[in-house]
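A single chain comes next, written as structure tokens; it is the form predicted alone.
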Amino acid sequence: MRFEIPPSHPRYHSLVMREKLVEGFEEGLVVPQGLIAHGRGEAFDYLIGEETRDFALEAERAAVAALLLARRPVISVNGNYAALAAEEIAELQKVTGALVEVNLFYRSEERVRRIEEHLKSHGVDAVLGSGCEREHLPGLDSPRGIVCRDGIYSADFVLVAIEDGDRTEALRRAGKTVAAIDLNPLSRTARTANITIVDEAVRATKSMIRLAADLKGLSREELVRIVERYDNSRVLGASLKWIVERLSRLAEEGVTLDLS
């Protein structure tokens, strides 16, 4: 990291994430629009208190169970996710056996290759993207519709992070189970996914790694029960209720949020 941030800084984690994104931008992984998207997500992270809450943990557990049950699970990676969580993506791949595919809205072949190289340099064993046989997701005209035949196109489960609603809707129409990491519980992505993890991407991925190590010991029937008992509408409602109650409590206590 080009700028040394003291761990004692009250905004240490957020500042580290910002620096990673700036470095990712300079390396051609992240586009300017991705920096804007991160700021929006960071604002929601302030609202939930910058911790993995129970509603997020429940969604992460269901997502891991669904991933372990899948015949062909794929972790979809965009520029922001690669810049922020490359090592965590590699570890999640190793513990679950999922494929990893680069999928971009602001797509160029050079950017896809740069992200692939970045992921491989951080331990991802194999990355689908630039050299794959391609298909197009029906009903999705943006470059996100360009997918690998042996990856997202053939997947029965897709984990998406820091996403857009159009592709989540297209994936659902294609019959795939979609788990989304999205700090905004009001987004179309959050409301369309089968499982929505209202958590910061790095925290969520680390949590899923720990959960995968535990859940791999369960029987298929136990994993199925976890997925069947999960209710995404209830979890999204719990996240909104948490935000409202937390803000109300802070207002009553006369405490202001640190938005530095």
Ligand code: PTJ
Given for the second form:
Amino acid sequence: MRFEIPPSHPRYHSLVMREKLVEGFEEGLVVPQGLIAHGRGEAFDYLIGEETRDFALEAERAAVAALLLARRPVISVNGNYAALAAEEIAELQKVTGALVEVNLFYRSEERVRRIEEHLKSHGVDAVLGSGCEREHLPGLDSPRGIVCRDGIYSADFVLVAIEDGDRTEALRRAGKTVAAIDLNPLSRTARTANITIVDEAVRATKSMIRLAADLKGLSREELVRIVERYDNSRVLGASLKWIVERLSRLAEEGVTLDLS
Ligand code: PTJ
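Complement to the form predicted alone: the form predicted in complex with this ligand:
Everything in the complex follows now, all chains and molecules, and the chain you saw is the first one.
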């Protein structure tokens, strides 16, 4: 890291994440717009209380069940997700057997290659991106719609994180089941996905790794039941209720820090 953050700092984890993104930006993995997107995510994480809540856990469980049931599951990785969570993505791939594809909103071939290298150096296997046979996802202007024929194009399930709403919509229109990790429950992505995980991407991925290890022991029927019982509209509503109730409680109790 460029700046050593003292582990005793009360905002240590948050500052380390910022450093990872700034480093990713300097290495050509992250676009400047990604830094802005991170700031928006941080603001929502403050409102949620920077922990994985029940509504997120429920969505993560459904997402893992859907992933394990899928014939061709793909984890779609952009610049921010790669810079923040490369090790966790590798772990999730190992435990689920999903393919990993680099898919960018602000696409350049150079950046696809750099992100591939970054993911491989953190243990991700057989990353799809620069060397694949290409197809175009309908509804997205070129080159935003470029996907791999054997990856996202033929996937039945796609996990996206920190993603733009247009892409989620295009994936849904192409008939895929989409699980999205997005801290903003009001974003287009959050409101378009089949399963919306309102949680921070690194925390969510860690949680999904743990859940996958558990759910792998279930039968197909049990996994199908988890997916069928899942109601995204209710879960998104629960995330909004949590924020409203938490803020009301804090407003009643007071938020000033006692420095005496
Ligand atoms: O790498 P590229 O070219 O594919 O571009 C990536 C960005 C992030 C620039 C692009 O996808 C984009 O513009 O995204 P948006 O439209 O800003 O949406 C990002 C969403 O992710 C917002 O709703 C943020 O609140 C949310 N978000 C930001 N950081 C995190 C997050 N959600 C979960 N975990 C985070 N760490």
